[in-house]
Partner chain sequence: MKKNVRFTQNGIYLEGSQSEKEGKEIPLYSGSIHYWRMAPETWETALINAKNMGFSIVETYIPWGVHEPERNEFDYGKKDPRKDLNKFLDICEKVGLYVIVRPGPHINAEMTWFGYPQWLLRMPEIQAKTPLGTSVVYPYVTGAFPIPSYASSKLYEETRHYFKSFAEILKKHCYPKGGIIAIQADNETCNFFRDQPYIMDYSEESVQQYYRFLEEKYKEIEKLNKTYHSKYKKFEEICPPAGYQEKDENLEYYFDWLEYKEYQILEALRKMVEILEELELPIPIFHNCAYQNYTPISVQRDEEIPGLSVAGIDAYPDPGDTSMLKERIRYLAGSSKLPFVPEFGSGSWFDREQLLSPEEERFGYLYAFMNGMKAVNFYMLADRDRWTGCPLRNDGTIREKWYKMFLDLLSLLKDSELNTYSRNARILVLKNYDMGRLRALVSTRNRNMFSSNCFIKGTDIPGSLWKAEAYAGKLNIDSCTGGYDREMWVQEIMETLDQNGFEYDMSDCYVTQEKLAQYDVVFAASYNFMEPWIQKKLLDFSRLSGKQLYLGPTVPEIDRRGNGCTLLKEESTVKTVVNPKELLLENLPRSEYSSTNCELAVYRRECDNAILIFVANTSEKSKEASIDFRGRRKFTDMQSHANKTVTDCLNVTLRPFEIQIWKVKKEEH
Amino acid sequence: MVDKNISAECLKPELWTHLQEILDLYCPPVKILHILQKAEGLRAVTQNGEKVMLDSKSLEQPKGLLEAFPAIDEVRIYTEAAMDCYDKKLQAEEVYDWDIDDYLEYQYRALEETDGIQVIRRSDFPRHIFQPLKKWIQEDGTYLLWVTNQGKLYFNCILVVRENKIKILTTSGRYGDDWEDLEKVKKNLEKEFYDLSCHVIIKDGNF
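Can you show how this chain looks by itself in the form predicted in complex with its partner chain?
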(Lines of atoms letter the chains of each structure in order from A and count residues from 1; the text may use other names and numbers.)
(Lines give C-alpha, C1' and ligand atoms only; values in the text may rest on other atoms or scores of the structure.)
Protein backbone atom coordinates (compact mmCIF):
# COMPACT_ATOMS: atom_id res chain seq x y z
CA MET A 1 0.00 0.00 0.00
CA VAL A 2 2.76 2.47 0.86
CA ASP A 3 5.19 2.97 -1.98
CA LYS A 4 8.79 2.69 -0.81
CA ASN A 5 9.56 5.95 -2.52
CA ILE A 6 6.48 7.76 -1.30
CA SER A 7 6.85 11.49 -1.46
CA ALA A 8 5.64 13.52 1.53
CA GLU A 9 5.55 17.07 0.25
CA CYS A 10 3.87 20.44 0.78
CA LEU A 11 2.84 19.52 4.31
CA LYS A 12 1.42 22.77 5.61
CA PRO A 13 2.86 22.95 9.15
CA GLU A 14 -0.21 24.71 10.60
CA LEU A 15 -2.25 21.65 9.63
CA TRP A 16 0.34 18.91 9.97
CA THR A 17 1.01 19.73 13.60
CA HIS A 18 -2.31 18.03 14.42
CA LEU A 19 -1.24 14.73 12.86
CA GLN A 20 -1.19 12.67 16.05
CA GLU A 21 -4.64 13.83 17.10
CA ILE A 22 -6.04 12.72 13.75
CA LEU A 23 -4.25 9.37 13.89
CA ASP A 24 -5.67 8.82 17.38
CA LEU A 25 -9.12 9.47 15.99
CA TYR A 26 -8.90 6.66 13.46
CA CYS A 27 -6.57 4.38 15.37
CA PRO A 28 -7.07 5.13 19.07
CA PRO A 29 -4.28 4.18 21.46
CA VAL A 30 -4.95 0.90 23.24
CA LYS A 31 -3.92 -0.36 26.63
CA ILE A 32 -2.08 -3.63 26.63
CA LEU A 33 -1.09 -5.90 29.47
CA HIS A 34 2.13 -7.75 28.66
CA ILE A 35 2.83 -10.95 30.58
CA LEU A 36 6.08 -12.85 30.40
CA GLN A 37 6.04 -16.43 31.58
CA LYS A 38 9.33 -17.44 33.11
CA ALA A 39 10.35 -20.56 34.96
CA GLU A 40 10.40 -18.66 38.23
CA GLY A 41 6.99 -17.07 37.69
CA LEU A 42 5.18 -14.33 35.86
CA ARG A 43 6.22 -10.82 35.08
CA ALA A 44 3.52 -8.42 33.97
CA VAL A 45 3.74 -4.80 32.90
CA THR A 46 1.40 -2.35 31.26
CA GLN A 47 2.23 -0.26 28.19
CA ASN A 48 4.05 2.38 30.21
CA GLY A 49 6.13 -0.20 32.05
CA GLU A 50 4.09 -0.18 35.26
CA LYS A 51 4.37 -3.49 37.10
CA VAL A 52 1.26 -5.53 37.71
CA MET A 53 1.18 -8.31 40.29
CA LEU A 54 -0.24 -11.55 38.95
CA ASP A 55 -0.08 -15.13 40.05
CA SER A 56 0.22 -18.03 37.66
CA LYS A 57 -3.36 -19.13 38.33
CA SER A 58 -4.61 -16.13 36.39
CA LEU A 59 -3.25 -17.72 33.22
CA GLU A 60 -5.53 -20.72 33.56
CA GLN A 61 -8.34 -18.55 32.20
CA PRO A 62 -6.59 -15.87 30.13
CA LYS A 63 -9.89 -14.31 29.01
CA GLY A 64 -10.63 -13.70 32.66
CA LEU A 65 -7.78 -11.17 32.67
CA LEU A 66 -9.89 -8.83 30.56
CA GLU A 67 -12.55 -8.98 33.26
CA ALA A 68 -10.01 -8.53 36.02
CA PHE A 69 -8.56 -5.47 34.27
CA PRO A 70 -11.48 -3.57 32.70
CA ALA A 71 -9.24 -0.76 31.44
CA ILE A 72 -7.12 -3.16 29.41
CA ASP A 73 -7.92 -3.68 25.71
CA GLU A 74 -5.58 -6.57 25.07
CA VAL A 75 -3.61 -9.13 26.98
CA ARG A 76 -0.49 -10.73 25.55
CA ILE A 77 1.28 -13.68 27.12
CA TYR A 78 4.79 -14.52 25.98
CA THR A 79 7.60 -16.92 26.69
CA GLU A 80 11.23 -16.17 25.87
CA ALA A 81 11.48 -19.14 23.50
CA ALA A 82 8.33 -18.10 21.66
CA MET A 83 9.65 -14.57 21.31
CA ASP A 84 12.88 -15.91 19.82
CA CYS A 85 10.79 -17.69 17.23
CA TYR A 86 8.74 -14.54 16.64
CA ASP A 87 11.83 -12.34 16.32
CA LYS A 88 13.26 -14.70 13.70
CA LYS A 89 10.10 -14.47 11.64
CA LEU A 90 10.10 -10.68 11.75
CA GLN A 91 13.70 -10.41 10.64
CA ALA A 92 13.68 -12.98 7.86
CA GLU A 93 15.12 -12.00 4.50
CA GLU A 94 11.78 -11.75 2.67
CA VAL A 95 10.39 -8.95 4.82
CA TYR A 96 12.63 -6.43 3.12
CA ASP A 97 10.64 -6.75 -0.10
CA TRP A 98 7.30 -5.95 1.54
CA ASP A 99 5.44 -2.70 1.85
CA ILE A 100 5.42 -1.45 5.43
CA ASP A 101 1.69 -1.99 5.86
CA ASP A 102 2.08 -5.64 4.89
CA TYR A 103 4.96 -5.90 7.33
CA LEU A 104 2.87 -4.40 10.11
CA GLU A 105 0.02 -6.77 9.40
CA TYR A 106 2.47 -9.63 9.46
CA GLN A 107 3.95 -8.64 12.79
CA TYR A 108 0.54 -8.79 14.44
CA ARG A 109 -0.49 -11.94 12.63
CA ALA A 110 2.77 -13.62 13.54
CA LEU A 111 2.21 -12.67 17.16
CA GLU A 112 -1.04 -14.56 17.16
CA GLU A 113 0.27 -17.49 15.13
CA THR A 114 3.44 -18.20 17.09
CA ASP A 115 3.24 -21.13 19.48
CA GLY A 116 3.84 -19.95 22.98
CA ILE A 117 2.32 -16.50 22.47
CA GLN A 118 -1.30 -15.82 23.34
CA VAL A 119 -3.19 -12.68 22.39
CA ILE A 120 -6.59 -11.95 23.90
CA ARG A 121 -8.39 -8.88 22.57
CA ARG A 122 -11.44 -7.21 23.97
CA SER A 123 -12.68 -6.12 20.54
CA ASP A 124 -11.62 -5.80 16.97
CA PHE A 125 -9.93 -2.38 17.23
CA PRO A 126 -7.54 -1.19 14.50
CA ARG A 127 -3.96 -2.09 15.22
CA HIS A 128 -2.35 0.52 13.01
CA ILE A 129 -3.45 3.40 10.79
CA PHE A 130 -3.15 1.40 7.59
CA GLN A 131 -6.10 -0.79 8.60
CA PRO A 132 -8.71 2.00 8.44
CA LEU A 133 -6.87 3.42 5.44
CA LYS A 134 -7.23 0.15 3.56
CA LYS A 135 -10.97 0.21 4.16
CA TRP A 136 -11.15 3.70 2.66
CA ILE A 137 -8.75 3.21 -0.24
CA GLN A 138 -10.26 0.65 -2.58
CA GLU A 139 -8.96 1.87 -5.94
CA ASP A 140 -6.54 4.28 -7.55
CA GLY A 141 -7.46 7.91 -7.02
CA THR A 142 -6.91 10.94 -4.88
CA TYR A 143 -8.17 10.80 -1.32
CA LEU A 144 -8.81 13.99 0.57
CA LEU A 145 -9.44 13.95 4.31
CA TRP A 146 -10.77 17.32 5.45
CA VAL A 147 -11.07 17.82 9.19
CA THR A 148 -12.54 20.89 10.80
CA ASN A 149 -12.64 21.96 14.40
CA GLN A 150 -16.08 23.42 15.02
CA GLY A 151 -16.22 24.50 11.40
CA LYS A 152 -12.68 25.88 11.04
CA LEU A 153 -10.09 23.93 9.04
CA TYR A 154 -7.93 21.95 11.46
CA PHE A 155 -6.20 19.31 9.40
CA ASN A 156 -6.17 17.88 5.93
CA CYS A 157 -4.33 15.21 4.09
CA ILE A 158 -4.26 14.18 0.45
CA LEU A 159 -3.19 10.70 -0.63
CA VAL A 160 -2.46 10.03 -4.27
CA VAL A 161 -2.87 6.37 -5.09
CA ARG A 162 -1.65 4.78 -8.29
CA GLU A 163 -1.15 1.09 -9.03
CA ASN A 164 -2.61 0.42 -5.58
CA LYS A 165 0.19 2.25 -3.87
CA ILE A 166 0.20 5.54 -2.02
CA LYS A 167 2.67 7.53 -4.06
CA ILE A 168 2.18 10.99 -2.61
CA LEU A 169 1.23 12.22 0.85
CA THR A 170 0.49 15.92 0.87
CA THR A 171 -1.85 18.64 2.11
CA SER A 172 -3.80 21.52 0.61
CA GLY A 173 -0.66 23.55 1.21
CA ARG A 174 0.29 22.60 -2.33
CA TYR A 175 -2.45 24.92 -3.63
CA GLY A 176 -1.16 28.25 -2.35
CA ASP A 177 -3.83 30.71 -1.27
CA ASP A 178 -6.60 28.19 -1.98
CA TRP A 179 -5.46 25.96 0.88
CA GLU A 180 -8.33 26.75 3.24
CA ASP A 181 -11.16 26.49 0.73
CA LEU A 182 -12.50 22.97 0.35
CA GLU A 183 -14.18 23.54 -3.01
CA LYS A 184 -11.11 25.21 -4.48
CA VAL A 185 -8.87 22.44 -3.16
CA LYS A 186 -11.12 19.83 -4.77
CA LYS A 187 -11.01 21.68 -8.06
CA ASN A 188 -7.24 21.95 -7.90
CA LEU A 189 -6.95 18.24 -7.14
CA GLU A 190 -9.18 17.30 -10.03
CA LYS A 191 -7.17 19.52 -12.32
CA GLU A 192 -3.74 18.34 -11.16
CA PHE A 193 -4.66 14.66 -11.05
CA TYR A 194 -7.14 14.75 -13.90
CA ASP A 195 -6.77 11.02 -14.58
CA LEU A 196 -7.76 10.03 -11.05
CA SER A 197 -11.13 10.12 -9.36
CA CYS A 198 -11.32 12.19 -6.20
CA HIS A 199 -12.67 10.77 -2.93
CA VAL A 200 -13.41 13.09 -0.04
CA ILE A 201 -14.09 12.53 3.64
CA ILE A 202 -15.18 15.51 5.67
CA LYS A 203 -15.15 15.38 9.42
CA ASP A 204 -15.97 18.03 11.96
CA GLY A 205 -14.83 17.58 15.50
CA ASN A 206 -14.33 19.25 18.81
CA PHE A 207 -10.58 19.18 19.38
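Rigid core: the largest C-alpha set superposing within 1.5 Å between the two forms. Quick caveat, the model's predicted, so the values are computed rather than measured. Positions refer to the first chain, counted from 1. Compared with the form predicted on its own:
- Taking the rigid core as fixed, one finds a CA shift for residue 67 smaller than 2 Å between the two forms.
Switching from the form predicted in complex with its partner chain: structure of the form predicted on its own?
Shown next is a single chain and nothing more.
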Protein backbone atom coordinates (compact mmCIF):
# COMPACT_ATOMS: atom_id res chain seq x y z
CA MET A 1 0.00 0.00 0.00
CA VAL A 2 2.79 2.47 0.87
CA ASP A 3 5.39 2.32 -1.88
CA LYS A 4 8.90 1.84 -0.52
CA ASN A 5 10.01 4.65 -2.84
CA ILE A 6 7.25 7.06 -1.81
CA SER A 7 7.95 10.69 -2.70
CA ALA A 8 7.36 13.28 0.05
CA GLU A 9 6.85 16.68 -1.55
CA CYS A 10 5.91 20.22 -0.46
CA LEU A 11 5.21 19.42 3.19
CA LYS A 12 4.19 22.94 4.15
CA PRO A 13 5.63 23.68 7.64
CA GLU A 14 2.55 25.65 8.76
CA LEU A 15 0.56 22.43 8.32
CA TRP A 16 3.09 19.70 8.94
CA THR A 17 4.05 20.85 12.44
CA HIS A 18 0.59 19.59 13.51
CA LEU A 19 1.22 16.07 12.21
CA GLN A 20 1.63 14.43 15.62
CA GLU A 21 -1.71 15.76 16.86
CA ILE A 22 -3.43 14.34 13.77
CA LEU A 23 -1.71 10.98 14.18
CA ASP A 24 -2.81 10.89 17.82
CA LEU A 25 -6.37 11.67 16.74
CA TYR A 26 -6.66 8.90 14.15
CA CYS A 27 -4.28 6.40 15.75
CA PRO A 28 -3.97 7.10 19.49
CA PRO A 29 -0.61 6.11 20.99
CA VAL A 30 -0.62 2.72 22.68
CA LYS A 31 0.42 2.65 26.33
CA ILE A 32 2.81 -0.28 26.72
CA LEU A 33 4.38 -1.98 29.73
CA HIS A 34 7.70 -3.60 28.76
CA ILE A 35 8.94 -6.42 31.00
CA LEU A 36 12.41 -7.93 30.54
CA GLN A 37 13.06 -11.27 32.24
CA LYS A 38 16.65 -11.59 33.48
CA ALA A 39 18.40 -14.10 35.73
CA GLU A 40 18.58 -11.53 38.52
CA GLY A 41 14.89 -10.62 38.23
CA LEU A 42 12.48 -8.49 36.23
CA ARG A 43 12.98 -5.05 34.75
CA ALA A 44 9.76 -3.26 33.87
CA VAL A 45 9.21 0.15 32.28
CA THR A 46 6.41 1.92 30.49
CA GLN A 47 6.80 3.30 26.96
CA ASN A 48 7.67 6.63 28.60
CA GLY A 49 10.58 5.11 30.48
CA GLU A 50 8.86 5.09 33.89
CA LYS A 51 10.12 2.22 36.06
CA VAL A 52 7.55 -0.20 37.47
CA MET A 53 8.22 -2.48 40.44
CA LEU A 54 7.20 -6.11 39.84
CA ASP A 55 8.13 -9.49 41.27
CA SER A 56 8.32 -12.85 39.51
CA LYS A 57 4.85 -13.84 40.75
CA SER A 58 3.41 -11.11 38.52
CA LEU A 59 4.11 -13.28 35.48
CA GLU A 60 2.24 -16.31 36.74
CA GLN A 61 -0.94 -14.75 35.35
CA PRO A 62 0.22 -12.23 32.74
CA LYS A 63 -3.34 -11.17 31.83
CA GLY A 64 -3.73 -10.00 35.41
CA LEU A 65 -1.21 -7.26 34.66
CA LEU A 66 -3.84 -5.47 32.59
CA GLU A 67 -6.10 -5.43 35.64
CA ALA A 68 -3.25 -4.26 37.88
CA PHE A 69 -2.39 -1.42 35.50
CA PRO A 70 -5.67 -0.06 34.09
CA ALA A 71 -3.92 2.72 32.16
CA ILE A 72 -1.86 0.20 30.16
CA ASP A 73 -3.13 -1.01 26.75
CA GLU A 74 -0.55 -3.70 26.12
CA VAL A 75 2.01 -5.76 28.04
CA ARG A 76 5.12 -7.14 26.33
CA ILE A 77 7.23 -9.72 28.15
CA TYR A 78 10.68 -10.54 26.76
CA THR A 79 13.81 -12.54 27.38
CA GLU A 80 17.15 -11.23 26.13
CA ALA A 81 17.60 -14.23 23.82
CA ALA A 82 14.14 -13.68 22.34
CA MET A 83 14.90 -10.01 21.68
CA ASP A 84 18.09 -10.96 19.84
CA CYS A 85 16.08 -13.35 17.68
CA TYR A 86 13.43 -10.72 17.03
CA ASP A 87 16.02 -8.11 16.05
CA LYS A 88 17.54 -10.53 13.53
CA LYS A 89 14.12 -11.11 11.96
CA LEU A 90 13.62 -7.35 11.51
CA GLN A 91 16.96 -7.01 9.76
CA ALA A 92 16.61 -9.96 7.40
CA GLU A 93 17.79 -9.25 3.88
CA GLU A 94 14.39 -9.76 2.25
CA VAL A 95 12.61 -7.05 4.25
CA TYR A 96 14.49 -4.26 2.47
CA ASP A 97 12.36 -4.81 -0.65
CA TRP A 98 9.01 -4.57 1.14
CA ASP A 99 6.58 -1.68 1.13
CA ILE A 100 6.48 0.39 4.31
CA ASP A 101 3.14 -0.83 5.68
CA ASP A 102 4.00 -4.46 4.95
CA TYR A 103 7.15 -4.09 7.01
CA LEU A 104 5.26 -2.53 9.92
CA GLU A 105 2.73 -5.37 9.86
CA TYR A 106 5.62 -7.84 9.85
CA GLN A 107 7.20 -6.12 12.87
CA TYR A 108 4.12 -6.78 15.00
CA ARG A 109 3.50 -10.25 13.63
CA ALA A 110 7.10 -11.26 14.32
CA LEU A 111 6.83 -9.84 17.82
CA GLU A 112 3.90 -12.13 18.60
CA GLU A 113 5.39 -15.18 16.87
CA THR A 114 8.89 -15.14 18.40
CA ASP A 115 9.45 -17.75 21.10
CA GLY A 116 10.22 -16.10 24.42
CA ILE A 117 8.03 -13.03 23.78
CA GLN A 118 4.49 -12.64 25.09
CA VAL A 119 2.13 -9.87 23.99
CA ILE A 120 -1.06 -9.30 25.96
CA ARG A 121 -3.41 -6.67 24.55
CA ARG A 122 -6.40 -5.08 26.23
CA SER A 123 -8.38 -4.59 23.03
CA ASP A 124 -8.09 -4.47 19.27
CA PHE A 125 -6.62 -1.09 18.35
CA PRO A 126 -4.79 0.23 15.29
CA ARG A 127 -1.11 -0.53 15.61
CA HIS A 128 -0.06 2.11 13.12
CA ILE A 129 -1.64 4.86 11.04
CA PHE A 130 -1.72 2.74 7.86
CA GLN A 131 -4.42 0.49 9.30
CA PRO A 132 -7.03 3.29 9.47
CA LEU A 133 -5.82 4.52 6.08
CA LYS A 134 -6.61 1.17 4.48
CA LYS A 135 -10.27 1.62 5.45
CA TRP A 136 -10.28 5.03 3.75
CA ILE A 137 -8.37 4.16 0.60
CA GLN A 138 -10.36 1.75 -1.53
CA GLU A 139 -9.16 2.59 -5.05
CA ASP A 140 -6.58 4.56 -7.01
CA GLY A 141 -7.05 8.31 -6.70
CA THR A 142 -5.99 11.42 -4.84
CA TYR A 143 -7.02 11.51 -1.18
CA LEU A 144 -7.21 14.86 0.59
CA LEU A 145 -7.60 15.04 4.36
CA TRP A 146 -8.61 18.60 5.25
CA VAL A 147 -8.69 19.35 8.99
CA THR A 148 -9.89 22.70 10.32
CA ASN A 149 -9.78 24.18 13.80
CA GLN A 150 -12.78 26.41 14.49
CA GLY A 151 -13.20 26.88 10.75
CA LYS A 152 -9.55 27.73 10.01
CA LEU A 153 -7.29 25.31 8.14
CA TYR A 154 -5.16 23.42 10.65
CA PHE A 155 -3.75 20.46 8.73
CA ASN A 156 -4.00 18.77 5.40
CA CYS A 157 -2.45 15.79 3.75
CA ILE A 158 -2.67 14.64 0.14
CA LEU A 159 -2.00 11.02 -0.81
CA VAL A 160 -1.64 10.06 -4.46
CA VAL A 161 -2.49 6.39 -4.99
CA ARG A 162 -1.62 4.52 -8.17
CA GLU A 163 -1.66 0.76 -8.72
CA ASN A 164 -3.03 0.42 -5.17
CA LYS A 165 0.07 2.03 -3.68
CA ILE A 166 0.65 5.43 -2.11
CA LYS A 167 3.22 6.98 -4.45
CA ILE A 168 3.19 10.62 -3.31
CA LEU A 169 2.73 12.24 0.10
CA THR A 170 2.22 15.99 -0.04
CA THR A 171 0.17 18.95 1.23
CA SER A 172 -1.69 21.84 -0.38
CA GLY A 173 1.59 23.76 -0.19
CA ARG A 174 2.29 22.42 -3.68
CA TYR A 175 -0.31 24.90 -4.97
CA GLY A 176 1.31 28.12 -3.81
CA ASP A 177 -1.05 30.92 -2.81
CA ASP A 178 -4.07 28.62 -3.15
CA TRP A 179 -2.97 26.40 -0.24
CA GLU A 180 -5.73 27.56 2.18
CA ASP A 181 -8.60 27.48 -0.33
CA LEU A 182 -10.24 24.03 -0.35
CA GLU A 183 -12.12 24.51 -3.62
CA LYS A 184 -8.99 25.73 -5.43
CA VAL A 185 -6.93 22.90 -4.00
CA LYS A 186 -9.51 20.38 -5.24
CA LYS A 187 -9.48 21.98 -8.72
CA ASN A 188 -5.67 21.91 -8.77
CA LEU A 189 -5.66 18.25 -7.79
CA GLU A 190 -8.17 17.39 -10.50
CA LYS A 191 -6.10 19.30 -13.05
CA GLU A 192 -2.69 17.90 -12.04
CA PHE A 193 -3.86 14.31 -11.54
CA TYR A 194 -6.55 14.37 -14.22
CA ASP A 195 -6.59 10.57 -14.59
CA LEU A 196 -7.42 10.00 -10.91
CA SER A 197 -10.63 10.58 -8.99
CA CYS A 198 -10.41 13.01 -6.06
CA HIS A 199 -11.63 11.97 -2.60
CA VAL A 200 -11.95 14.52 0.20
CA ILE A 201 -12.45 14.05 3.94
CA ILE A 202 -13.22 17.23 5.89
CA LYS A 203 -12.86 17.27 9.67
CA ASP A 204 -13.26 20.10 12.16
CA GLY A 205 -11.45 19.65 15.45
CA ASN A 206 -10.76 21.48 18.65
CA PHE A 207 -7.00 21.65 18.96
